[in-house]
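Given next, in structure tokens, is a single chain: the form predicted on its own.
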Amino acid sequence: MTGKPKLTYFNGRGRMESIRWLLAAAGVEFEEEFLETRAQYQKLIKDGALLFEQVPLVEIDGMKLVQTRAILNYLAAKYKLYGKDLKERAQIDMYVEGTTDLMGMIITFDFTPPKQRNLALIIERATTRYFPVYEKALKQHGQEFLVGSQFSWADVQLLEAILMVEEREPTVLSKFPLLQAFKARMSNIPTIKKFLQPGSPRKPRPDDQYVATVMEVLKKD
């Protein structure tokens, strides 16, 4: 395959947002097939481009790419944004793994029953167990990004999780003001700063139509 990566997904969030915003940050142009009917994803089992049966999937140089972390692990570095040695690499994936635990919590939120959510348990761990430690790194680190002197994939998923928790509780911040100087920094760079203007591939925050989409398409027969 040539040109642009083709993802397809849902036309929503989920597994595949970060995919989008990493790609983004990078300024890389891509294109995307959504999900809507149970035939298109069964299409893609049997054609075998879905190597464990799972979505996202990312065609790039050639490569049908499925499981998100080593579809970011490959764009981080093909992109120069996974730090400059074998050491800042794994700052960056210890910083990653922690948003990504966070924004797990949120991504399954609207697929939990009503009665089972738990927002407040959300916002506890966001303040108290995530936060805490990426205010602590900016400040320990003097610098502008959380892993060496450049912008890398750990900065650009923390601001993800940042705007994630702020639309479901927006002071968060408010006791983190060296995150909150963090957003402002990272929301304006160019590449982030067009992603997060109207219009651009990113996605809403899932509504009712998304999740029953999902559960359709992924029903088991």
Given for the second form:
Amino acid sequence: MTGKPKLTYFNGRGRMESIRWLLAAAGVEFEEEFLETRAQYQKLIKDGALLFEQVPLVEIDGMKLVQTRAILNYLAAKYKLYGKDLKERAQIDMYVEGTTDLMGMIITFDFTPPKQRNLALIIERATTRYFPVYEKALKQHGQEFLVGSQFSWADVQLLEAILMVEEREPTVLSKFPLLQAFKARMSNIPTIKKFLQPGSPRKPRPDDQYVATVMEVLKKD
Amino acid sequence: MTGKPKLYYFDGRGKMESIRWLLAAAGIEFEEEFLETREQYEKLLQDGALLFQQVPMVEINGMKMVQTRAILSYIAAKYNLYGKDLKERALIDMYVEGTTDLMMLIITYPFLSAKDKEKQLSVIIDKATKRYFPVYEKILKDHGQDFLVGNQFSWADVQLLEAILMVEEKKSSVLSQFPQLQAFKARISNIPTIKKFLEPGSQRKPIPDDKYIETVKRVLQMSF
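If the structure you just shared is the form predicted on its own, then what does the corresponding form predicted in complex with the partner chain look like?
The next block holds the full complex; its first chain is the one shown before.
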């Protein structure tokens, strides 16, 4: 027992990636157990480790936490990335729900049969529904960060979302100068910079092997 | 301006219903504006009232809040339905995410084709009785208190009751193997604010009907 949080998930991004980002941003080291076989998954269920039979699972502070948002909320509050009061928390929650929706589209994209995939819709949503909101928020707020005067969970997720969309469409920020500056600024924060370097726990883009492993372990058709 | 929260949504349950439940449980009176035409929706968009072009939207304490979970978290914290510390909040969040997943299966149900509805109905009952209800039954048994978390009424209790009633509407005998949940349902239904919300004439909305589905599709210009 090292006292470090322990993450149980597949060896890839999925829903655990936002949790890895947040822990890394907070400068918190963590361990990972990767699900590779159905037998491993069934053992976790039999042991009662997965409250709703689902991963992500994060063991932290004596709790076996499941449900991505519950985990992220806990980490944000514990590591002081949740604003200074209730109203700032409400702002952060709204912004985070937006980036979660956008990233959710990309997460499902890789599990959609190639013929049904719609990258154009994702890029359209990014450039007409989501990025304009954050561009405007940065402009109106006029600070380094999205909410209040300190680094928060909202900033971490916005950077994560920007990089995920850019992987699919490298020019996607071309009309968003403030997001470009934001991206550069956030990437230079020491904990984030470290996470963006090779050898960090950051996971690469999903490949066919990752998708196949997930389908096999969860027995999804 | 009355100072009361104001809810913007269709005249029906959808994603706003959990918000109505939570405000009612907290004893907070609220106003509602119902979306009935595309023009109303477009005006809200033009006025910049909907951060991500979506409803629910709740005007509360000078904010135009969107995103269901953000709104619910704010209300829970503001009205002391979010536990006494960070760990209790984590438990409440976990339990609420579970009931949210279950209720989402029911929220999407009316929008499915007849054939898909049949399939979905068995998924709902299956998930309720095998994945979700056993969890809450066990929590109540192990915890041995009136409520799911700590010693006080919380958002987790409100949502569990809401979820139970929604599933019972699909299959009235669904709690037959869950004695703790039956007792929980009776107990929570008797809390004065909840009891009031369960009475006719409250702002609780009925099961979605064809008119509601048609309105949502027309206002949002959904293609399915």
